[in-house]
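As structure tokens, one chain now follows by itself in the form predicted on its own.
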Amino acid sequence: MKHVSEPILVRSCAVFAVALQHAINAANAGSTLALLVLNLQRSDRIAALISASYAKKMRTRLWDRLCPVLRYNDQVLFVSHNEIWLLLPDLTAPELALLATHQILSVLEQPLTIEQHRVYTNPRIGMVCTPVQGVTASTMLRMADNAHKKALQEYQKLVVAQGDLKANLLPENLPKLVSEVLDANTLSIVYQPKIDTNSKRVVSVEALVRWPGDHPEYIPVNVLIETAERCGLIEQLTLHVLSTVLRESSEWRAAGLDLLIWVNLSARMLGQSHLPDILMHIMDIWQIPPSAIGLEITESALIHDIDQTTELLSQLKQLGFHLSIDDFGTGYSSLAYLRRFPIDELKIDRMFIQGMTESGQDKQIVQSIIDLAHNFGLLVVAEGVEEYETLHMLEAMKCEQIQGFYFAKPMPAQELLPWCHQFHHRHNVA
């Protein structure tokens, strides 16, 4: 029998959607309604998938953790083994929604014990609050789900959706919009510096594509890339980025700034056997050697066809391109694969970097990756460095290069040259 103080456990998505719509209809101007989409990146994922009895025990443990921080009229739905929806109605202020969310994060960040095993859940939450003009249950769920996906992609514990529906819901004609923007050549590129930890010199920059700021629609970068891959536009997008990078870097070189520029290479491009020819064609047009460009490839993109990937990377390396494995630590590369790939550096995923000052486990993972890279003769880049304490720890670990907001946010090409001069002047770099 349900205790009066317990929240309401909902049994299906359809019932939850109905309850959400009722809560939206009942909400008034003086109250706030919060919807949370919670993802649990669980260390026991396989056990939860293959054992129904284990999954039931785990759900009971999660319910026991959540109940003390929820109210009697809050509603909870266990959508799957790693996703939970929460409805928090009748809040007197949006700040209370944030307070409740941080309480949920706090109780779920502590490990659970089940069948003598400690289980870590690493929760990520997407949240949306009313009032939002014209919101319905389905649109509110989409908004919270988009925020939850952003939290996963950007390794944030909590992302709150904006109150503007237009900013949260992607347009139905998305492929057409992406194609039009590519044809109009209006995508912009920003550059984030990488700093050598010993010399404090800017040694390279990463080129990052951005949706045009004056466009009436807003498309997140990850959605832009996914759409380009799905709709056969990824080659056009890659060529646009590389052409822009080569044009803008030629202006830096003329001004005396000679930096290696890293460009992200998508998994779909890595699967094209004619990729070296595509890249060399554009390099020849600008008469810039491949050694001026580095190619960042995500770890997960490397494992689809190991033999083809190794051959392709070897060709790119022979042509003179620098090669880096991006987001290292989140994929599935074995040591044997790592030894086969002709790469120059490893880039540690920001998820571990941003957690290392508070998590001994993350700190050990970072140290292990650095030691692993050095054993293979590779440079190490840490991304997502935002605090001095993190920088200090990485310097002690002998991490060669740093990238993150502690030094600089991504900036347009015209701002890079003066920023580099000022940065080098502050650090007495000749």
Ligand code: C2E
Contents of the next structure:
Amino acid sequence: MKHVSEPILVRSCAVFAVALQHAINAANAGSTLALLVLNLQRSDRIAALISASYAKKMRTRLWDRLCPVLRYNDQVLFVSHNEIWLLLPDLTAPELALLATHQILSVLEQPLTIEQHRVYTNPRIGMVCTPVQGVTASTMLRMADNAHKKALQEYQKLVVAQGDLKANLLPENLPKLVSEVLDANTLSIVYQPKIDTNSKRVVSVEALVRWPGDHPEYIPVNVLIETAERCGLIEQLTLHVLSTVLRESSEWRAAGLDLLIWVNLSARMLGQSHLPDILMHIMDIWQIPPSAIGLEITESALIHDIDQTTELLSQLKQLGFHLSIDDFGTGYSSLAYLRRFPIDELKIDRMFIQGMTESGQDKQIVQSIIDLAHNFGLLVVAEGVEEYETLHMLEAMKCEQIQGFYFAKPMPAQELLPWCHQFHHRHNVA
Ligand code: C2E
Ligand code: MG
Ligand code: MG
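With the form predicted on its own already on screen, would you show the form predicted together with the ligand?
Zooming out: every chain and molecule, the one shown earlier first.
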């Protein structure tokens, strides 16, 4: 039974949406209603996914943490193991919504202890407050959801959507916007170095696409990719990325910096049998051999049609492209696939990397991925390394390469050359 001073625990998204609509209708001009989408980048993600009893215990811990900072008429919905929606009605000023959000962040930033493990939740919040003219429950949810995506994308703890409905909703004409930006060639690329743990040399860079900074709309990378995939624009996007990469890298190659460049291939691209042809067409235009390019393919994209994927990867490999499996550990692929795919490296998903200093389970997962990769003669890259402690652990585990904010955030092409010089100089690498 609900304790009188406890907030209300809501059981489903539909019930939450009804409660939200009710709160919007009931809100009077002088009061503020805040809606929060809370994302937890949990260090115990796998445990929460595979054990229902563990997930339940953890949910109780989270509830116990949240209760003291919420009021009796606030409403809470556990949407999934890593997402919580909160509805805070009847606030007398918008500042109180901010205060509540900071309290929520501060109670969740303290590690939780469960089954003798310390669990970090890395909370990120997207928030929207009324009054927003003419808002409905679903538009308000979309606004808070977009704000939370922006918080994840920009590594911010809290992003508050502005009260202006138009500015914060993902535009209805998203496909048109993406198409226009692609046609105008204004998507930019940033590069993040991968460092060899032994030699402390920059061995390669990953190219990551960015929405144009001067565009009036803000579209996060994941939304951009998803829209391009859904609307048949992903081929155009991939070719734009590859061409830009070849153009920009020829400038730094001329200046003496010769790095392998990794480009991300979306799952949809793998379904296209003419993929090798279109990639080679661009390589030929720039007169650069495929051996200068690596293709990162997310693990989950590989396991749909194993025979077709194996065939396609073999063709790409034969042409000379390097191949990497991205976000490894999240796709539950079996060892059998790994043996069949002609790949060069495995990139361990950053979820495990970021959890490994605190969670014994994550550390074990990382160690077994490294051992597995080495048994198959593959290189291992750890992505998302932010702390020295993590780097140190990975070095001891014989992980060959590191990518992450500890060394560098993704940067524009013109910053890469001076950054590499400085980095090599600092590490006494000739
Ligand atoms: P990804 O390929 O796994 O790329 C790594 C992501 O992790 C990048 O996010 C990068 O900025 C971020 N990251 C790197 N080091 C750290 C770290 O130490 N800490 C944290 N918190 N994050 C780190 P980004 O650029 O937002 O890209 C997200 C995803 O979007 C990429 O994940 C990739 O799947 C996709 N993507 C990006 N560019 C392209 C592209 O040109 N084509 C396709 N198909 N997908 C792309
Ligand atoms: Mg990648
Ligand atoms: Mg990745």
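Since we're looking at a predicted model, the values are computed, not measured. Residue numbers count along the first chain shown, from 1. Between two forms, the rigid core is defined as the largest C-alpha subset superposing within 1.5 Å.
After superposition on the rigid core, the Cα of Q287 moves by less than 2 Å between these two forms.
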